[in-house]
Each structure stands twice: as structure tokens, then as C-alpha cells.
Amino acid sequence: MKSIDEDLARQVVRPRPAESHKGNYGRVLLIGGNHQYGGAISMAAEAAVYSGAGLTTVATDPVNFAALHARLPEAAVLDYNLDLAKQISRSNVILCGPGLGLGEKAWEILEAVCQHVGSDQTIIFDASALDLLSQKPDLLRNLQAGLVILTPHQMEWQRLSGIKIADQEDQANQEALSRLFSGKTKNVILVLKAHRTRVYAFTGEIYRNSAGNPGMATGGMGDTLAGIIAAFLGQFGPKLTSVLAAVYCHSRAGDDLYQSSYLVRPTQISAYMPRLMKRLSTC
């Protein structure tokens, strides 16, 4: 098992070229946030913006518009009740799930995303989307995405894979991943969130995160990680190393903040990301 560490992150987070514009750093679409769980998609969007996504668009329930405009004016918003096909086609990276819920609208959105994502795009399934997929795994087998990222915590992985938390060993996890995608895992990455998050790569390699702390055990932390992963994939490319660096930076930011605080809020991690990325890119 390989370690996800600072050296790896430094190889990914590099100084930005002088000749840059927002289009160089990814068009990220985040889909989620029903009337009850708007905070989840807001935290994911905040993480994407603060982690360097060039253009961030949030498709959500209109009840969340005012909060998003007030807290995160850098992000565009649109009504997720409308046809999302055109917006999906314009995006490099699509993150689906934070705060989406499990109702009829959530199913409609998830199926639309799975139908319209293309071979030149990256799709990240997080939170509610994972629970929905556990009920209809055929949606995974028929995906045409160029890169697929799953970001479950252990209970979500139990529901999706059928493996109890106590039995989530590496071989069992890899076998379940292959089963979910009918053996076609060349473009699939599993980020299994835990005390020491493990990343299962399409290469067959397994990586273990070297950072993280108990102060990060709070609601919204996974939404924030998903947003960071989306931003890194958008600006550093649809590569395994982009995912690994995002996992490390999320936890490293938490570790830095934990030195002077009993707990770490997800929004604090997002706010800290520009400073961390600057340090990693220049030292």
C-alpha cells in the first residue's frame, strides 16, 4: 500500500502560469441540495471555489439560491428542476449527490446525469447519489464517463458494496468494485473515507492517506472533500494523482487547523485551502 503524502501533493499543486484564464482551471458542475439539505451542496461548492476551480456552477433547489448568492457570489446557480443536459455537456467535472436526498426528484436527476455524462467528462458520485446507486447499481455499469469517482464513507460503501464495515478489507473492496462495474474498472477510482482514507485506483494500486485527525469528525466534511476533489480534477486534469492530492490536502488542512483548535469545521478547511496550495506550490 502506498502513502498519500506531501511529496505527492507537491507534484500536483504547481504554480499557475502567467498566461492563465478561468477556462484553464475547469468547469465544475455541482448537483444537489434539496429543500432540507442545502448546506451540503453549499459546502461542496465553497470547497470547489476555494480549491481553485475556474468556473463553478451549482444546480440546486431554488430555495438555496439566496444563501448561495450571499455566501458564495463566485458560483453561478441554476434550478435543478430544469433540463440539466446542456449544463452537463458544458462541464468538465460533474459532482452529483451532496444534499440531493432520496426522493423522486433525486432519482430523476441521478438518471439524467448518468444518461448525459460523456466519455470526455469526469463524474463524482457522493453522499445521496451513492445511496441511490446502491438501489440501482445498473446505472454504474452503463456509464459512458471518461473517469468515475466514488467517494463513500464506510456505511455508504456497505450499502453500495454489500460488505459490512468490519469486513471492508482491501481484496473484498476491490472485488466489490469490479462487480459493481462488471469488471470494467479501468476508469474508476474509489475513495473510501475512514480514519485513514484509502484510495483504490484503476491501476490496481491502493493508497492510504497519511493525514487527518479526530477534530474533522463533523457533518459536512465529506461534502467539502468532494468539492476539493472536483476542483483538483478540473484544474490539474482527470488523473489519479489529482484525486490523491485532493485527499491529502483536505486532511492536511484539517491537521494544520487542528493544532490550535479542538475541532475543525469544513468551511474552515475550504477557507484555508488557498494558503495551503500556495505553500505546496512554492516550497
Ligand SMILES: NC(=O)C1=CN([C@@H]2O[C@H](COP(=O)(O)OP(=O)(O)OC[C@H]3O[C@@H](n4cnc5c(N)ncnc54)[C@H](O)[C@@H]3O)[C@@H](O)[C@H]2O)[C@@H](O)CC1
The other form holds:
Amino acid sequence: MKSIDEDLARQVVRPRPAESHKGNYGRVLLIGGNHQYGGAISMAAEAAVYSGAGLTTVATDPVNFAALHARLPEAAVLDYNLDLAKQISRSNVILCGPGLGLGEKAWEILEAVCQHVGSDQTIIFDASALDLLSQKPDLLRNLQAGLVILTPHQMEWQRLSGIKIADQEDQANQEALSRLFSGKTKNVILVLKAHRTRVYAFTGEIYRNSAGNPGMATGGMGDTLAGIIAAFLGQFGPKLTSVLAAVYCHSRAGDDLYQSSYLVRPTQISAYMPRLMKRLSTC
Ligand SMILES: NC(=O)C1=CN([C@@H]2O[C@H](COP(=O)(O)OP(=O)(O)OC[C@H]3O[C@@H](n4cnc5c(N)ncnc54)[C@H](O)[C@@H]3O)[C@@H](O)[C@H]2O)[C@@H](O)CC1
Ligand SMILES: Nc1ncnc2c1ncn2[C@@H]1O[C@H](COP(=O)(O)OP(=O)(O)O)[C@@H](O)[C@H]1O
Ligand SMILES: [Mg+2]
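With the form predicted alone already on screen, would you show the form predicted in complex with the ligand?
First the chain shown before, then all remaining chains and molecules of the complex.
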């Protein structure tokens, strides 16, 4: 098993070329946030912007527009009841799930996303999207996406894979992943979140995060990771290394903040990301 560590992150987070613009750093679309969970998609969006996504658009329930605009003017907003297909076609990276809920609208949105995501796009499924997929795994088998990332915590993985948390060993996890995609996992990455998050790559390799702490056990921490992964895939390319570096930076930010703080708020991680990325890219 390989370690996800600072060296790996330093290879990914490189200085930006002077001759570049927002179009070079990813068009990221974040879909989620029902009337109850606007905070989840806001935290994902904040993480994406602070982690360097070139253009961030949030498709959400209109009830969340004012709060999102007030907190994060860098992100555009879009009513998730309207034409998602058009916005999906304009995006490089799509994150679906934080705060989406499990209602009828959530089903409609998930099915539209699965239908319209194309081979030149990356799709990340998190949170509610994973719980919906556990009820209808066929949606995963028919995906046309170029790259598929699943980011379950252990309970979500239990629902999706059928493996109890105590039995979530590497071999069982790999077999379940293969089953979910009918053996077609050559473009699939599983990020299984826990105290020491594991990443199961399409190469067959397994990576273990070396960072992270219990101060990070706060609601919204996974939404924040999902936003960071989206931003990294958008700016550093649709690659395994972008996902690994995102996992490390999220937890490393948590560790740096934990040194002087009993707990770490997800939004503090986002606010810290630009400084962490600068440090990793320069010295
Ligand atoms: N402020 C907000 O709006 C927030 C909304 N959220 C949304 O709430 C919805 C439900 O997601 P939840 O994850 O809360 O609910 P779940 O029911 O999927 O999972 C939470 C429960 O799983 C158990 N669990 C076991 N192992 C775990 C592990 N390693 N990590 C985390 N939990 C573990 C815990 O008992 C925990 O209470 C999602 O749509 C999510 O995006 C959450 O992201 C929290 C913040
Ligand atoms: N004790 C811990 N040690 C290390 N990392 C943790 C710990 N508790 C939570 N985390 C991290 O916080 C995130 C929690 O994700 P998740 O449960 O999806 O949060 P939410 O859905 O509330 O946003 C994961 O990245 C997980 O690795
Ligand atoms: Mg979560």
C-alpha cells in the first residue's frame, strides 16, 4: 500500500504559469443543496473556489441563492429545477450530491446527471447521490463519464457496497467496486473516507492517507473534501494524482489548524487552502 503524503501533493500543486486564465483551471459544476441542506453545497462551493477552481457554478434549490451569493460571490448560481443538461455540457468536472437529499427531485437530478455526463467529463458522486445510487446501482453501470469518483464515508460505503463497516477490508472493497461497475473500473476511483482515508485506484493500487485528525469530525468536512477534489481535478487535470493530492491537502490543512485548535471547522479548511497550496508549490 502506498502512502498519500506531502511529496505526492508537491508534485501536483505546482506554480501557475503566468500566461493562463480562469478557463485553464476548470469549469466546475456543483449540484446539491435542497431546502434543508443548503449548507452542504455552500461548503463544497467554498472549498472549490478557495482550492483554485477557475469557474465555479452551483446548481441548487433557489432558496439557497441569497445565502450563497452573500457568502461566496465568486460562484455563479443556477436553479437545479431548470436545464441541467446545458450546464453539464459546459463543465469539465461535475460534483453531485452534497445536501441533495433523497426526495423525488433528488432522483430526477441524479438521473439527469447520469444521462448527460459525457466521456470528456469527470463526475464525482458524494453524500446523498451515493445513497440514491445504492438503491439503483444500474445508473453507475451505464455512465459515459471519462472519470468517475466515489467519495463515501464508511456508512455510505456500507449502503452502496453491502459490506458492513467492520468488514470493509481491501479485498472486499475492491471486489464490491468491481461488482458495482460490472468489472469496468478502468476509469473509477473510490475514496473511502475514514480516520485514515483509503483511495482505491483504477490501477488496482491502494493508497492510504497519512494526514487527518479527530478535530475534523464536524458536519460539512466531507462536503469540503468533495469541493477540493473537484477543484483539483479541474485545474490539475482528470488524473488519479489530482484526487490523491486533494485528499492529502484537505487533511493536511486540518492537521495544521488542529495544532492550535481543539476542533476544525470545514470553512476554516477552505480559508486555509490558498496558503497551504502556495507553500506546497514554492518551498
Ligand atoms: N450543513 C449541512 O447542510 C450538512 C448537510 N449534510 C448532508 O446531509 C445528508 C446526509 O449525510 P450524512 O453523512 O450526515 O448522513 P448519513 O446517514 O449518510 O451518515 C452519517 C452517520 O454515519 C455514521 N458513520 C459511520 N462511520 C462514519 C464515518 N467514517 N464517517 C461519517 N459517518 C460515519 C455516523 O453515525 C453518522 O451519524 C447528505 O446530503 C449530506 O451532504 C452533511 O454533509 C452535514 C452538513
Ligand atoms: N477522526 C478523524 N480523523 C481523520 N479524518 C477525519 C476524522 N473524522 C472525520 N474526518 C474526515 O472528515 C471527512 C468527513 O466526511 P463526511 O462524513 O462525508 O462529512 P459531511 O458529510 O458531514 O460533510 C472525511 O474526509 C474524513 O476523512
Ligand atoms: Mg458526506
